[in-house]
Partner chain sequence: MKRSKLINLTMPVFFALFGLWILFTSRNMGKLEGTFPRMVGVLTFIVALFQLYFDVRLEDHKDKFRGCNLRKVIEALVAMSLYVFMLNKIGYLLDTALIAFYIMHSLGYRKYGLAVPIAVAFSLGAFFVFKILLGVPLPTILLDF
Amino acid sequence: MENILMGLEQFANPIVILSLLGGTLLGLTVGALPGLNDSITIAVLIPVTFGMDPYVAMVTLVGIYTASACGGAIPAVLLEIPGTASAMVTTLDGYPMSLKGYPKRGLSLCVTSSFFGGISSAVVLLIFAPLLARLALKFGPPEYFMLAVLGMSTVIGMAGRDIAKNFLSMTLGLWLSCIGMSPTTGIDRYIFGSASLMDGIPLIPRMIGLFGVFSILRIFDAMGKDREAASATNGKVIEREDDKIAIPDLAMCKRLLPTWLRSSMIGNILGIIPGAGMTMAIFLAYDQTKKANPKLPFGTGVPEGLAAPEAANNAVVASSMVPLLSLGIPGNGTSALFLGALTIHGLRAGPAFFKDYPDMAYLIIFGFIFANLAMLPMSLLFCKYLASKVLKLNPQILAAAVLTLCMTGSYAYMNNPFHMGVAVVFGAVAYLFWKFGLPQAPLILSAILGSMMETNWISSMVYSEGSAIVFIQRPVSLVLVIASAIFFVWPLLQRVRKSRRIDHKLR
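Please supply the coordinates for the chain just given, on its own, in the form predicted alone.
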């Protein structure tokens, strides 16, 4: 209770409250702009936060992360163009509802569903992160090594048909984590004659490239398509007199409650699992909602079709911070950026985070709760007065502004022009990944966890005198070994079952 009060005490500062509200408004804005999202914005702003008060910086990023997933539904409903990747499924029923003459009703359903999913994930973060951190304080090197293995095995286990692509991406990330000076021998590895790589590839410029520079390349790539899509929809959306921006009535809330609960649970579970992400959550939530309501004509503007993905994607937001704050393992790419933001302020996420920095830990947790509470009225007002204006902003001007911030932020990280080159290179890498259909999540996660694996593997071998049996002798480590094996083997078993079914049908 004392630690909780320490976190709440920070909100007595008016600047902290204003920063949270400002971040929430910024999150809604970037979410509503096709091509921009929370990851890009946070990646660009992290170097800017270096000179800010840590509490102000973190609540600003929390507000952006919370609101951007909700903002992505605005162009999805009005233009059939997802503002963020998490709003892809929202277009299926959002735009048809607009064509029926109820765009404002569609936006209201999205906002309310986002609020429900967001609040649920904030409560999950409040309950589970401290408990998990308390358990993790008892971890030794073998447990940390297996924890990193589990984090990467979940990426493979959740890959579905793209196991080979995920594995390739993860392998590249592990190689990137080896660049720099060896922690055991002190010998440089893969630095290619550059002294700037002796400490490895810095996290902040790398993330700016993977999200910020990549977003610019993708904006230019899709600029013509987005303009054609926007012009194709222009004039088709009409508004009826009874259409308005408002919280759904009690009857509609009762109708959508099962969908909200189901989708929020899916989003929270997948948010806690490293590498699962919003995309899997929205598709799974939409699919389960269709199965639960077989008589509804999904794809024609059904309220459940809007409620399911919007509740799921916002449920991923705060729950993805559970493994980051408690274990030091990011749940997805955006939470990995929070790792960089904490690092730049001299804070270290992990089991000792709640013990060493209880005020910051609970500031972040309650920041998600307050950001969701602020997001509901702000989103309704935003949709009513600003949404149509934001959608008219010139994407070329936005791209130029983002590029300027990316280069400035990369250089300002350590006043090293080499880091600008790092951002450009990783932007190109991310663009090639996108073009060839390779997932970025395994690359980001394995590059972060690789050094953690190496260090704890060496410590485990020293502790056990070179015997790998230590990983199955310790109870917690054994549980993590079994869980990792399940995630690795499960997709293979599914493929075997599927092939047997096909053979049975052919016979």
The other form holds:
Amino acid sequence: MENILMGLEQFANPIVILSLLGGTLLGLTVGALPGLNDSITIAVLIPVTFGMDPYVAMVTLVGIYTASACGGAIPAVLLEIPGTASAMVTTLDGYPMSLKGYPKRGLSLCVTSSFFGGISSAVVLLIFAPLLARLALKFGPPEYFMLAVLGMSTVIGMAGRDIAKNFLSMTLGLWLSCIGMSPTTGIDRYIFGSASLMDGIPLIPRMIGLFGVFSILRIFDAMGKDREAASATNGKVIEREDDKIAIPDLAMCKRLLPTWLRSSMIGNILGIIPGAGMTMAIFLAYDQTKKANPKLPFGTGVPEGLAAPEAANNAVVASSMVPLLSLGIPGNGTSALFLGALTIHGLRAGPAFFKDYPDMAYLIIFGFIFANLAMLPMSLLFCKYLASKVLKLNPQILAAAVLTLCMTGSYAYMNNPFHMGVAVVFGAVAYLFWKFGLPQAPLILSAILGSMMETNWISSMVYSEGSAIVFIQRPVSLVLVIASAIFFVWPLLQRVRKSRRIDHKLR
Amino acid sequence: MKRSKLINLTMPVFFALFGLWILFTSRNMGKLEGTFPRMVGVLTFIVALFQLYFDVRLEDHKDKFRGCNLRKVIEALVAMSLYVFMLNKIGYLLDTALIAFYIMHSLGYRKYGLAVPIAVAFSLGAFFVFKILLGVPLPTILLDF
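Got the form predicted alone; any chance of the form predicted together with its partner chain too?
Everything in the complex follows now, all chains and molecules, and the chain you saw is the first one.
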């Protein structure tokens, strides 16, 4: 209780509150801009937070992360272009609702559903993160090693269709974690004579490259294609007189409650599992909602079709911070950025986080709760007054602004132009990954978990005198071994079953 | 062999060679610091061979670079690399204004009367935030304080 009050106390500072609101507004704006998202914005802004008070910095990032998933629905509903990847499914019923003459109703439904999902995930974070952290304090090297393996197994099993590509992405990440001084002996590895690589490849410039520089390269890649085609039908959207931005009435809320609950639960569970992410949550929530409402004509502007993905994507947001704050394992790319943000302020996420920095831990948790509470009215006002203006921002000018911030941010990390080069190289890596269908999530996660894996593998081997049986001798480690096997094998079995079903139907 | 198949095979071949390279370079490392890279090398090589096997057997290959503007992407990467290289030579303000202008121009923004002041404004804005507010020692020729 004392710790909770320590976290809450920080909100007595008006600058913290203002930063949270500012972050939320920024999150809505970047979410609404196709091509920008929370990861890019947080990656670019982390270096700007260097000189800030850590509390102010973290609540700003929390605000951005919370609101951007909601902002992504705005162009999805109005233009049929998802502002973020997490709003892909929202277009299916959002745009048809606009075509029916109810774009504002569509936006209102999205905002309310996002709020529901967001609050549920913040509550999950508040309950589960401290519990899990308390449990994790008893972990030894074998458990930590297995935790890293669990993270890898889920990300490989769930990150995409092609398991070999997931593995290759992971091995590249593991190799990247080997660059620099060995965590056990201090001998340098793969530094190619560069002193700048002695500490390895830093997380922030790497992420700026993977998210920020890559987003610019994608715009260049798409040059010459008919990018206006998607919004060509924009003119058909007409607004009816009874269409307005407002919280849905009680009858609609009652109707959507089962969808919100179901989708939030899906989002919360998938958020906690490292690597599962928002994309999986939105498709699963939409699919389950369709199954639960077989008579509804999904794809024609059904409220449930908007409520399901929007509740699910926001339910992933705070719950993806559960493994980060309690175990030091990021749940997805964006929470990996929080790991970087905490590190540059001298804080270390992991089981001891709640013990060593209770004020910061609960500030983040309550930051998510308050950001969601602020997001509801702010999003409604944003949709009413600013959304149409934001959508008109020039993408060419925005791209120049993003690149300026990416490059300057990478330099500012350690005042070294070498890190700008790192961002450019990783931008190119992300582009090639995208082109060859290699998922980024295993690369990001394994590059972070690699050194943790290596250190704890060696410690476990020293502890057990070289016997790998140690991993199944200890109960928690054994549970983690089984969980890893399930998370790795289960998606594979699902796929095999699905393909057999298709074969059976074809016969 | 079709061009699309050839392009697709470059990825597993690269990873197989990369795995071998990791194994080769880790041969002189000691037991403690060399075990993990060796494990990574073996895993990379084996999985890359699997991927190569499946890609060779696959008949329907899509050209991953078809329809994309690869020339522009390479041009942008070269421009960014030049930006990094020139930073300490011409200073942050000019270098950043040039790259911002290049990005707008190459993405098709043709209002030069606006593009130039916008590029300068971005450069000055970032300079103000990072150098003056945050105290980051950005390399400058003029305004070095």
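If you superpose the two forms and keep the largest set of C-alpha atoms that fall within 1.5 Å, you have the rigid core. These figures come from a predicted structure and were not determined experimentally. Positions refer to the first chain, counted from 1.
- Remark: with the core as the superposition reference, the CA shift of Ala12 between the two forms stays below 2 Å.
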